[in-house]
Each structure stands twice: as C-alpha cells, then as structure tokens.
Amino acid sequence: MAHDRSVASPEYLRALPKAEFHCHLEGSVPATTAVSLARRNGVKLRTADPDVLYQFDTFEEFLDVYVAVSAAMTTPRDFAEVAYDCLTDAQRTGNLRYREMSFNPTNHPSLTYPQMLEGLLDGLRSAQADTGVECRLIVAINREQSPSVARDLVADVIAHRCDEVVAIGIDHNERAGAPAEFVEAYRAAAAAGLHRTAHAGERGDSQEVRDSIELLGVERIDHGYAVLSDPDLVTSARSEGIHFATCWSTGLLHHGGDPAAIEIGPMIAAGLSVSINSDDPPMFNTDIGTEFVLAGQSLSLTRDQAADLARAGLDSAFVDDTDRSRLHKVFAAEIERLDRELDGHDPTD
C-alpha cells in the first residue's frame, strides 16, 4: 500500500540517511557509561545514579555536567570506546551515514592531544569498519579558557595533522569568550588549511554570529538562531553560503520546552542553509533519528522536504569534491530505495 508523500512519518524521518555536523564527543557519553568511566578512573561525579546524572534545568547546569563527564575520560581507551559506541548507536537509531564530531582536548588535562587522537581514531575507524558510518573530527576551543590556551591547542593540531581532523571550532558558554579574543587562533588554523566553525547566536546575540563570520572567517555556524534578529545578517549569510548546524532538543531547553518558539523553521523559510543535528544526544535524551522526528513533525515536513533536509548539509561538509559527490550519491540511492519501498514498489525492481 502506497504511503502519502505529503506526510513524513516518524518511521520515514528516522530511516532517512543522515549527515550531521554538530555533535560533541563528550556530550555523547551515555549516563551509564559516564558512571562506569568515572568509577574506573577514580573520578567523582555529582551523582553515581545514571538516572539522575543528566537532569538539569539551565544551560549552566548542563555545562557543569558536561565538564564533569569530560573529566571522567582519562585514557585513549576511554576515547576509543566512547567514539565507537556513539557512532554505532547513531547509525542504529537514526541511520547516520556521516558525522563531523567535535571534541574538547583542553577539557582532558591528563592526556596529550596525540594520546586523545590515538583513541579517537581507533574508535571511529572501528565504527566505520563495522557499520559503514564515516566520521571526521573538529577540535573545539573552550572559550571559557584563555586565548593563549586556544593558540597552543591550534599549534598542537597543526603539529600533529591527520586526515580525519578537518576543522577547529569553539564552544562552551557564549557569554564567556568573545570571538574577537580568538582571531589569532583562527588565523593560524586557516593558514594551515583547516576549516572553521563556531558556536554562535545560541543565546540571542546576533553580533556574535556576525563577528564569528567576519572576524573568525567561519564557514559554518553551530546553532546561530539569533541571526534572525538581524535582517542584513540573514541576507549576507544567505549570499555567502554560511551553513547553520541547528539542534532541536537543545533549542527546547532555551525555550522552556515550547517547540513553537524554536527558530529552525523560520531559518529554513528565510532561505538559510540549515541542517538538523543531535548536539549532546544522551544528555538531552535524544539521538539523531529522534531529532529528525521532532523537527519533521513540528515543522509538518513532507517526505520531499524531509529528504531535502537530510541532504542539506552535504554541500557544507568539510570534505573534498570527490567525497562530497560520493556522499550525495549514497544519500540519493538510499532515499530512492526508501521512497520506492514506501510507495509500494519492490526495492529489487
């Protein structure tokens, strides 16, 4: 029996192939795993009860939990296990095919950058071998630390280049370090051929979005919702092809759980390049499949619109043209197969 093409069902939204560009390794640790890592490494969390660990009411409380869980990851083995588990889980729950995942090296002072990288590469390569999901890495600056820490981190990344590390970013509390403080670190990254992204405009400051684009030279913005408050910025971001890697569940946190207040729909309507991402999935009780279901149903997406959204970020992925073309072909084939199955055609025809 054929399915209505005007409706993107939860099953269709979850089954679509997905690429995401805004997901944090440290925010992808299941609560049970975080408790186990803390116990194994002698690190104290605020609670050893996994049912309570990820309960928080404010963004600041969330960051406290994020930093504490980061501290529980102290060995290359920890990084390998978390990377493998979060990638295979995302493939299982939401048909993730490609991810560019951030991690915060300076949140793990017990390890050197090469030690973290060793574990991460082991985990993501094993995940690709077992599931086919591809992953690249974004080294994230903690903006609550000093610009000199950021410069040293970028120097470390440049000194230990590998193909899987494709970009730098900046995250943590946007009300701490302004983009202007990190210009030198971003210039060094650009000179070394690294791509650039930044968390900006999550908490209502459109100037931060503008400064990230104009001062840091970013190609993508994580969140970026405040762009809508500046019509000139919307126009320039659209014309420059700035991509916005948005997240539904974290938007709910900022808007008291009201989906009608989330800016993602208006951003799409304004013609901005937008993708749906999972951010810190277990910490917000979500996954990439659930994010598509929430966004798709709240925005009343048709199947064609949902498929377009699934492909939306591929043109902004930090890959070369050969890999971009390959990913587009993979997505097109999977979407065509899914549509044929739902429209009542034999997928072997």
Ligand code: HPA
Second form
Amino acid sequence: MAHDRSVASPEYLRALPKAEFHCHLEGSVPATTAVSLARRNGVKLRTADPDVLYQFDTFEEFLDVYVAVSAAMTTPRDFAEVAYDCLTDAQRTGNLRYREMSFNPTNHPSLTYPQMLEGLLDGLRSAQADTGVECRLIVAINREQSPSVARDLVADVIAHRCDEVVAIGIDHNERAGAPAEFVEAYRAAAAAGLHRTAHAGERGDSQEVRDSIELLGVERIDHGYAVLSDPDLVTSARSEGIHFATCWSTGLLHHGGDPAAIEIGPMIAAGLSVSINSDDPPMFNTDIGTEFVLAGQSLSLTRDQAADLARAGLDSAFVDDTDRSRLHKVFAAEIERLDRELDGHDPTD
Ligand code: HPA
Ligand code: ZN
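Alt. form predicted in complex with the named molecule, vs. the form predicted on its own above:
Next comes the full complex, and the chain you just saw is listed first.
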C-alpha cells in the first residue's frame, strides 16, 4: 500500500540517515554508565541513583551535572567506551551516519590531551568498523575558564594534530565568557587550518552570535536562536552561509517544555541553514532519532522537507569535497531506498 507522501511519519523520521554537528561526548554518557564510571574511578557524584542523576530544572543545574560527569571520566579506556557506545547507540536507534562530536579536554584535569585522544580514536575506529558510523572531533573551550586556558588548549591541539580533530568550539555558560575574550585562541586555530564553531545565542542575545561570527570567525553556530531578534544578522548569516546546529530538546528546556516557543521552525522559514542535533542526548532524555521525530511532528514536516533537513548540514560539515560528495551520495541512496520501501516497492528490484 502506498503511504501518504505529504506526511513524515515517526518511523520515517527515525529511519532517515542522520548527520549531526552538535553533540557533546560528556553529555552522551548514559546515567547508569556515569554512576559506574564514578564508582570505578573513585569519583563522587551528587547521587549514585541513575534515575535521579539527570533530573534538573535549569540550565545551570544541567551544567553542574555535565561537569561532574566529565570528572568521572579519568582514563583513556573511559573515553573509548563512552565514544563507542554513544556512536553505535545513535547508529542503531536513529540511523546516525556521520557526527562531528565535541569534547571538553579541560574538564578532565587528570588526563593529558594525547591520553584523551588515544581513547577517543580507539572508540571512534571501533564504532566505524562495527557499524560504519563516521565521527570527527571538535575540541571545545570551556568559556567559564580563562582565555589563557583556552590558548593553552589550542596550542595542545596544534602540537598533537590528527586528521580526526577538525575544529575548535566553545561551550558552557554564555553569561560567563564573551567571544571577545577568546579571539587569540580562535586566531591560532584558524592559522593552523582548524575549522571554528561556537555556542552562541542559546540564551544570550544576538550580539553573541554577531561577535562569534565577526570576532571569532566561526563558520557555524551551535544553537544561535537569538539570531532571529536581529533581521540584519539573519540576512548576513544567510548570505555568508553560516550554519546553525540546533537542538530541539535543549530548546524545550529553555522554553519550559513548550514546543511552540522553539525558534527552529522560524529559523528554517527565514532561509537559514539549519540542522537538527542531539546536544547531550541522555541528559536531555533524547537521541538523534527522537530529535527528528519531535522536530518533524511539531513542524508538520512533509517527507521531502524531513529528508532535506536530514541532509541540511552536509554542506557545512568540516570535511573536504571528496568526503562531502561521498556523504551526499550515501544519504541520497539511503533516502531513495527508504522512499521506495515506504511506497511499497521491493527495495531490491
Ligand atoms: N550549551 C552550552 N554548554 C554546553 C552545552 C550546551 O548546549 N552542552 C554541553 N555544554
Ligand atoms: Zn551544546
């Protein structure tokens, strides 16, 4: 039986191939894993009850939990296991094909940058060998720490260059560290050929987004919802091709659970380049498949619109042209297969 082409069903939204650009390693630790890691490494969390650990009402409380869970990851093996598990889970539950995943090295003072990298690369390679999912890395600056910590971190990244680390980013509380403070770190990264993204305009105002673009030279913005309050900035972001890596469930936290208040639909309608991402999946009780189901249903996406959204970030991925066209081909074939399956054709004929 032919299905209604006009509506993207939850099954279709979940089965679409996904590429995501805004997902934090430390925010991807399931609560049960966080509790076992803390026990194994002798680190204290605010509770040993996994059902309670990820209960928070405010963004500040969320960041406290995020920092505590980061501190529970103390060995290369921890990094390998968390990376492997989160990638293979997202592949299995949401057909994740490609991710650029960020991590905060300075949240793990007991490990050197090369030690973290060793574990991460091990996890990434095993996940790709077992499921085909590809992952590159973004080194994130914690803006609540000082600009000199950020400069030292970028120097470390440059001293230990590897193909998988493609960019730097900046996260944590926007109210703590303005973009202007991190110009030097971003300049050094750009000079070394690293791509740049930044969390901005998540709760702060549009000036954060503007400063991230103009002072830090970012190519992408993580979140960026405040852009809508500045029509000139919308116009320039659109013409410069700045990409916005947005997150539905994080928006729910910021808007008291009201999907109608989430800015992602209006950002797409304004012609901005927008992708859907999972941010900190278990901490927000979500995964990349669920993010597409929530966004697709709330925005009443057609199948074609949902497929376009699944491909939307590929043009802004931090990859070379060969990899970009390979990813586009993989996505086109997968979407075509899905459409044929839903329209009642045998996908093998
Ligand atoms: N915003 C700011 N800091 C963060 C986030 C986020 O979405 N996730 C983890 N750290
Ligand atoms: Zn984030």
